[in-house]
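The chain below stands alone and is given as structure tokens, in the form predicted alone.
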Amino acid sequence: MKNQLLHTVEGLKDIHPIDTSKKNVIERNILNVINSYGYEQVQTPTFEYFDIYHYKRGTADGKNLYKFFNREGDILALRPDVTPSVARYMATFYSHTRGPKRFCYLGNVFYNNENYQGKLREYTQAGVECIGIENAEADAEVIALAINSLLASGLTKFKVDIGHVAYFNGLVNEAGLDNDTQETLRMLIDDKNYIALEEMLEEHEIKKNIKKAFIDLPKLFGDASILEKAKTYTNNKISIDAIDRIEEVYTILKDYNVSKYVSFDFGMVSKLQYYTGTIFKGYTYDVGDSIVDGGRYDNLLGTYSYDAPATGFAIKIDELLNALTRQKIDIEVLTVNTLLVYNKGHRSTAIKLAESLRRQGMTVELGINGLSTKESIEYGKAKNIGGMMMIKDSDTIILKNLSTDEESTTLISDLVEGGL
């Protein structure tokens, strides 16, 4: 017990002071850029009914989610994906309008993953969510959006890499393969898990350029030439328009300009059975997983009784706040300009004062600890404070600076204008 007092759960962690201001920072700039192209923000609970996660829509393996009771005995769960959440909300509240929506999030997901291997089992998602347009500018815009995003957080250094489910289902229907086998080929694949795959494709009959193409799903990625690639390995039609459908999505991200952070890959075969089209995933160095993921889902919300195509993304902040601490990128964060200090005699003075300046944008801190001069200065520099003020009289401060230990003399009425 008393371990537990004392140490956070499996996979979760605490979020220590300069490191929560760096991220309340990334979100903030996402937001921005995300608001910018027109998305709204919203908000749907934590925890829903534990159907509107259920495994026949595709978003999520039940065993993996945190789930419990409410009085009335149904069953609930918190959430491991904010995409279903925005599509409940979006059947809900505009289920007699249609046209375009755009939606955006921010919020914490949780997932109960079965064998713990240091991921997080809560973190924070940013993403946005492009309702009823199927084209490809549409794949585009959220494209191009999550790179602009993962730009606005200060990451520079970074692939998406695009691929589209309808080829790895378009060689799956040309090899008849039953869905049991098409979910164990998918996993094998998606773990890149070649000796696996081989030994598994051994023990069916399927054409040799077939075969051939699944063997090498999981190294079937690159620049642009591996679309041409692509096509030599079939041409049955469902493969074929996807590739065409990838081709189109890359010409639209030219005229955005981001074309040089894009990447392909193939062999991306997303565990989300929701996803039906285009899908696409971010990924940077220092950082084990993706920092971004998302695609099309054009049936998700008619499970919802809300039949409309939708595309998005989501952005995993924590893996985003790693890599850009482990890459030692700068994030400006707001911090304590002034250290106020003062005896009880020129309290109502030194309030009086930090609440102007505060009013003029300064971060003023005021040292109502009751420490001496000496341990002020010694708290101020520990905690990185750039300057200390301390009230000598009625009129009169004296201003330290920390990293120098410089002092000068400086009136009240000089820093307040009109005085207190």
Second form
Protein chains: 2
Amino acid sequence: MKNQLLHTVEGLKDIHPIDTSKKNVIERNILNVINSYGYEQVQTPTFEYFDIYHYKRGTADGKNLYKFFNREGDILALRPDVTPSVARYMATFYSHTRGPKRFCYLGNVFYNNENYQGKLREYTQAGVECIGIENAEADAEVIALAINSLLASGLTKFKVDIGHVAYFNGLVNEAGLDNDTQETLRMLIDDKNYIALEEMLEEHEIKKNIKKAFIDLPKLFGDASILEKAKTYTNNKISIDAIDRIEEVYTILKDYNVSKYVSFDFGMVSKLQYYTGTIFKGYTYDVGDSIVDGGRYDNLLGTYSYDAPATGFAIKIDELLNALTRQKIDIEVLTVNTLLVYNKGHRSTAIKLAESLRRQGMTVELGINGLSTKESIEYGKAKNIGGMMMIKDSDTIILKNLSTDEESTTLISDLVEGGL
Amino acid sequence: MKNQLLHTVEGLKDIHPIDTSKKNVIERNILNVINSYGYEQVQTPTFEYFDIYHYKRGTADGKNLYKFFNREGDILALRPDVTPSVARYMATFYSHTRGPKRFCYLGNVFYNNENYQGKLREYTQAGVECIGIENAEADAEVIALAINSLLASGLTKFKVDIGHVAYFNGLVNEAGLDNDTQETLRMLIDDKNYIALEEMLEEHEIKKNIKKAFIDLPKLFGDASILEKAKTYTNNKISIDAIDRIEEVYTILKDYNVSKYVSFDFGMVSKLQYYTGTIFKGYTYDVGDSIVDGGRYDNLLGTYSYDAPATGFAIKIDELLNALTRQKIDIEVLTVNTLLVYNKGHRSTAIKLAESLRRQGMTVELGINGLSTKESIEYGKAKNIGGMMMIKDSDTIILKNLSTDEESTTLISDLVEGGL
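Next, give the form predicted together with another copy of the chain, keeping in mind that what was shown is the form predicted alone.
Below, the chain from earlier opens the complete complex, with every other chain and molecule after it.
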């Protein structure tokens, strides 16, 4: 029997100081970029009424939610995604306003999923929602912003795959498939399950070119040349319009100077059914899952009685930090500069000196724990503290560099302006 | 019937952009101060095994928790307090290390309480835990840090009341009261229910001076003179040692130059039973509840098989923001500088200009929503955007100050270094 008292809950984790500091830096850098595009941060609650994630909205699979009750007996769920909450927020507070809205958020999401491959069940997302604009400029803006956000985190080697749900939908339409068949097809393509895919298509009477398109879809990804290739499978307007849209988005992304991070994937048939247009996913090395997911969802807001087009993305901060760590990309974090130790008789001097140094921007830890000098040195080194100050007398301190062990003496009055 | 789809769950709220920005600033300033004392930030999960909050630890009332199950059938609870998680974290990862540990955190906590007075059921806490040091210096450090954290948020008018659980415990000991009576007494004193308090004390045979102490306890608060007064009620060592400890803490707080924010309260008999020594609460005007709670809890870590003394505090960020807002204390936040509008023909120029300005640190929103110039001006003013840029031709833009409506013309090449 495991000792529950010393463990985090299955799929959840403690984040150590060094990683928390790095996470803070990444989040700050990403939010700075997002803010620089005019996106305003909102905070929505950690849980919502379960109905917010109603299956008809396609926002989440109810089985994968953490569900519970409050004192009022309402069924609640920890959010698996912040987008439905922002949509609800938008509908509540801005239904009478005109013009676009640009919102962003930073917060944790929760999946009560089957814990294969050690997937996290709680992780942090930073995301944006661009509401009220249905054009290629908006699609391109959020994709460029996703790319610039990843760059701001320090990541350099990554790709953002762009697709469009209407390419697949147009083919399905043309083939005249019923809903159940569509769903099975979507699943098989998403899983790249070629054999079952071919078997299934054999069972249906479908035009040859469409059948070939479905079979090729899982492989229909790559650089811009794939756009031309996608056109060869069909002439139906829905699918062709989808390709045209992606081409326009790509043209704009060149102006953003981020096209080298872009590739295309028509086999991306999102399981999140609220997507309605251009969709994208970002991948890097050394982590299995995507690090950013995004796309257009023009029908979601309407389900909250506020009919407006929208597009957005969410970056998985913890996965991103994993990738940065594994790719050995350095993230500069603040560490403790100084351990200040003293004998009881100099307590007052020590406290005043520490306070003065902190006001000057230094990080100073007071040695108030009764350790000997030798123990303090060991402690400081173990915590990677840069230097140690030892109060010698009321005027003088000894400075010790904890990396080199070099020592020097200095006047306290030289360290503080205007005396203590 | 209320429309659940447009509402947050009872007791939870959406936080608008202006308040989210202010919250970010407050949190950052507070964490900077906390870090400057050598505290390292950790992140623990949003929920834990319910057993972590076991009643014997006195960390929370199980009735007030949001409880639920995961797929494995474990009973889980949203954290009502981060301290038990940090204690668990400490016991898991640092049980074999020596020396003190200073941890801090920022995160949301959850109370499934009865929603009287519109109390929030989810709110953000920033807190510290100073582990492994049992002396007045550590007590004073966390109190000084709490005060400096509040000052860093911009708050100036507040008091931190200091008490000590052993003063009350010593009296209870002396009076020889059983546990149930102690609890009733604690509750009546905490509620300042004088009449029921006197009635209850009448029912027990208690020494006259002790009875008077219990009756006076709810009023035993004020400046340092209250320390002398507290000594007049008893000679029992436990209570007197408690006063001596507070006096030493107060002496140290004078060195920290924060004693003017300090007062004393012996009627503070915390309901959180994990406190074992010096305790404190911070109050300001215009909000009913405390904005910071803290104190010493020397027995909690032992319940996770890591026996170590500890002290800490948690600041209620949302209450603090409320107080700052009501006290009209300005918090400077970043707003959108510029709305950049263009005709379709200048899209490429507009995007390149926007990207260049963003790299220079400006906040630029692109007018890609097809609004007319007049509508864009209205939109920009409604969003409090400072100025508008309109691309006139490929070399020139018109700058419009949205506060004064003044216009000027400038060369694009003057705004970007090295051309687009």
